[in-house]
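Take a look at this single chain, the form predicted alone, given in structure tokens.
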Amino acid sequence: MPELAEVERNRRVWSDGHSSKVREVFLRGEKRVFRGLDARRVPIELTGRVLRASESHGKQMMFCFGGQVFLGVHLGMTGSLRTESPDYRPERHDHIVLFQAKRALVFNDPRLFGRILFSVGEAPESWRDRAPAVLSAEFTTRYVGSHLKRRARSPLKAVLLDQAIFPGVGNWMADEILWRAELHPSRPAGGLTPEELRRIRKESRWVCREAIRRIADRGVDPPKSWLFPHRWSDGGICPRTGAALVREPIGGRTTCWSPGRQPIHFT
């Protein structure tokens, strides 16, 4: 599933289309990618808005047009955003395509994992209601004791990937924070000490600025310094101690980790 600096570069995509009004939509309203909403309302609502501004967090993007409607978007494991021609005809898994005089926005699903929400007046509640970006001053040590504390006994691995907490955080980005701590994925979430705590804010905040800067900003996956490269089949190195990697379900996601730095006997 896409995490925040691939959704991030999803919503730059977009972006070309800022400043510039809305001719025509299409839809594909009956599928599963609408549900909750009354699909008919999109096009009457959006045809004539201009695109004003846009924006995303953690894994949500979140489309600003003039009268103050909103257009959200979640990615599921298999959405995308792209630009084509402004006289695209819309293919068989577009299911929301937003022409423009010099371009058309489409949003493409296979799977139908992925999510649009929409609302008139105010953005959509999960919007506002969303958790503080762990890219923000909010994200404190403290904030981030208190949460892993309510969820004390559940592994550190399922506590990264809880969207309420560390939003945009997904499955190889929850890895490279444990690996860069030096804390083992199965850790009990209350178990912590002070600096370890400071360790899992201080490694979340770099892996989330460092995934943006070279995903979302130069289009390029992380180095081999990094855990990323090594993590994704049997047989991975540790590029820090030069021993295999296990991999393994920890909270219910395949994990990565590495022996000789995240030691599995804790006190």
Second form
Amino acid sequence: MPELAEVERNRRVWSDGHSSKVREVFLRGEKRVFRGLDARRVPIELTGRVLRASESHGKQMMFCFGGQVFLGVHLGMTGSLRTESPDYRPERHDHIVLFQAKRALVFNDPRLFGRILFSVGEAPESWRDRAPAVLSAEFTTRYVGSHLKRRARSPLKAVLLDQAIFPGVGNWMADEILWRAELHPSRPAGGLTPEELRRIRKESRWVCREAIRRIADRGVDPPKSWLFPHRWSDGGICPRTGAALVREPIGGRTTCWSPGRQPIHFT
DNA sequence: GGAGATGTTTCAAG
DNA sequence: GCTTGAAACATCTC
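Follow the form predicted alone with the form predicted together with the DNA, if you could.
Below is the entire complex, every chain and molecule, led by the chain shown above.
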């Protein structure tokens, strides 16, 4: 269940293990989540290290250990982090478990779309090269506009999902942003007026900030006044207009929008 | 049994 | 060389 705020919530679960040493590492190194790295190094480097700090950025998380050891986690579509007791026995879809004195930090991912990054000395390149956060000062209307221009012919929905532009925005957040900005998800990204561009930036930031407050800080789902609870199945009603919502694939993903509120008038 | 799922990467075509 | 769309990845749930 991992978009920006869910990712941050998962990070906070493992942050229980800050300042504690890793006594033992369990991992299923042959699994796809370790693609692109030599998984045998992971237990060798991590055993005996203290988890010093962690950070999330978009859909990525980085856990930093003593000795400049870095463990990155991407939850993919079905990944999750949780803690268990120190005598926990790893189960079927647990791919890495870090045992500490008072808990076990567990990464579970049935569908294996998630990914583990690992490096020693400095953080992995993809972490160092990440795009500006939606909530950062660099995320200006000018910045958004220049990136949308490059994707001029793609539907807005597809561009909102581009992690190099909107880090952390996933399928439901993209729908929420477009619904609030009153923009049809099929609109070509290059055809927005300056005013519409400002709305994209404003609502992107609002949805990211509020999602973190509710989901990461308080652990509750967005309320009925959002598109969120109405978008998951056919038959949903727009909480602003009272009209039927539409669900159709756009940009390769299930997309939900409110026709009266988000017209296709190509300006 | 079949379709679809809150994601990314890769590949081929335009 | 860049953009774009579709397929592939693997498993579970409805």
